[in-house]
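Quick heads-up: it's one chain on its own, the form predicted alone, in structure tokens.
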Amino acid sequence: MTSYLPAEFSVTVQTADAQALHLAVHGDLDYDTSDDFAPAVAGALDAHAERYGPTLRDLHLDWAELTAFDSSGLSALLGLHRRTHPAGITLHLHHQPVYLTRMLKVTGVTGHLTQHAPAADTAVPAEANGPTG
């Protein structure tokens, strides 16, 4: 009898420039690892912001090395969208396995996750500048 050894989960930076960050997701993104996804991606986003400032517009996620994905992984991915979209960062999904594509399609979130994010509003509201004349 062979035992199942889950692939080790990790998120690695493939490439980065001021406007785009490419991350690769490796291993299982499921109930056991979904709590690791947000901090891993947040660390990469924070490192990018520290290096380039708030210039990131496109976050590319490469799923070629993904080995499993469940509803906890989907929840983690939706949580990432909740962080990035209001910041003006558009998600791009690449090389997703059939089971990931199927889950996104069945749940109807593909378009939601990858919709273009408008630039974050960086204008300061007039009332924040104090009373005017």
Given for the second form:
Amino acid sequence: MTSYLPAEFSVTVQTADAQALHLAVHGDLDYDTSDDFAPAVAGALDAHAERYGPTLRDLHLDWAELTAFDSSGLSALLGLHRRTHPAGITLHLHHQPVYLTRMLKVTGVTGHLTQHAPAADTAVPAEANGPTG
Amino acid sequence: MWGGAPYPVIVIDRAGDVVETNDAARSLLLDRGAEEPTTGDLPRWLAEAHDRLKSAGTPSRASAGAAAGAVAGRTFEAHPSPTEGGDVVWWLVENTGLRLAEEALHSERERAALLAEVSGELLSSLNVDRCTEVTARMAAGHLADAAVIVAPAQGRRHALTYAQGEGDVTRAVLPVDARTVPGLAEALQGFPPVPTRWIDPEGLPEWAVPPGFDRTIGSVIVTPLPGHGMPAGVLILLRSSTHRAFTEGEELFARLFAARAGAALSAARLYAEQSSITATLLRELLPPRLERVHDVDYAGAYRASQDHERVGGDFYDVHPGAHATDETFVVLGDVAGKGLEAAVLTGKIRSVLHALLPLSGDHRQVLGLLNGALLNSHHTRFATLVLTSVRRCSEQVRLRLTSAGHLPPLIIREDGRVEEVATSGTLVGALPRIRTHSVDVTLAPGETCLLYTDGITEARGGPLGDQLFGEARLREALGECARMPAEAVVERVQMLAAQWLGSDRHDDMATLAITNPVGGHDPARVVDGYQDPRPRGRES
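So that was the form predicted alone. Now I'd like the form predicted in complex with the partner chain, please.
Now the complete complex, all chains and molecules, led by this one.
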């Protein structure tokens, strides 16, 4: 496990393989910490890309340890989607608290955030099948 | 015998007469040839030390009986060593360097303490006037007899702050020609940095002398007050002719002082500018006063976050239709984030919506255009809002509501039921495409539609201090607001949320009520949504 930020808010790597990366979000993701979210996740994505190459297809975010979430947090999450989707990485949300589910539903972004991301244009088809074979 | 001694040596006999001296002593005492000095040439302090030594008898320790004093502008310690013949040999050891170093150290300590005091006094205030006053007073008290601070020009005029000695600080705003004081124009420009300048007191214009300063001015220096990127002003120090002129050390110190004062002044000025910009922006962003429009009551309440840095992102507007038959367009929204960036985005949204008023009948189109206008490749700052088109139809008020990712509006029915309006849609400003679903609602007399932001439902407090006010509590509170006027509904919601909060920090809270007033509608004037063309004088 790698901790990217101190206790109040952090993103940790749960498991990782070539195609999937599981991250857990701990603490408050709000106005005060939302600026730290992007660098923390980017750090995990970079580490993954360094180890496996550009093979990541699924990014799983576990929200079980989330303690607060506000509109700035949602803004940060939308920002993450804006980067991962074109890269062919699909987002998956797990164990989100009721208030997070509610906020995603009210703001109408649930489907958008987790929509399937087709493989990036830059990926060569043969390569996409490579890691499993 | 003592010729080779490195120190001046004077041998004095019992009677107090000088018996012998060496070359060093002779040149020190007499400043002339090889003549032998006499008792009269001895400095008084040395003669007295010799007398004391005689009356005390032979000193038991070598250090006893030592004295110190000045000779010819230098200072010495004189150490006596009695001889067997009863004479006393006085060794003079010069300590001028040590004394000067000690004096310098003392004055450095004083200056360091003064600088610390300056910083402490100045940095505790972000008020420009107070900072200027403190700087002038301290400069006049510690650096010179009087001080003048020339602030950067406001138009053609400069604010001048005068201080002298222990007296009061006076201020004036005068049209000043900076060229009349040598070096002032350059110092006011601030860049390139100019050194402190000595100027001729004769040529000093009248405005540069503190009112009531009646002494003759002996020396004047002009020191820039360096700021952050822009000059914070200029400090002019004046000393009267009876006072000694500025030494090199004092001039250097004046520059150090000016640097501290300049930093504090420009910080204060920057803060004043920022708070005035914030105030200007806020004035633009303040929600409008609401009232009855075309026989429908509107009431809004806005409670800004107490956190002053976190200027709010909540807003609402009511754009009345041109005629009673036209729809009134109502908007309530909330911008993600806080602070000036959120406030600026709020302003942008309100302007775009205002411009789109001619299209306001088509909520989907309005939101689509707004989304396009807000989309930004740099960030995903978004807004959620509710659009409502309101039109009176006879006894009833018809609403068409569209939520763009906002909390659902609540309807307070006449019998106290509270219904959630099932409109839904996507937030605006972050996604390339949005979807919306509008819902039509009819308000009977005494019924209210409430729009609100999450500052209400997410107010954290309650008996344990950590619970959210929540939608359930809000609905419960609204159940008691049936048939209430719009004003009373928003007052009650704001009051309950505020009570729930206790003294905790909170986000912005905005509420807007649209009420079909009980008996407030004049059916004689409007029939089926069309205005009766015949004028009716009800007042007559």
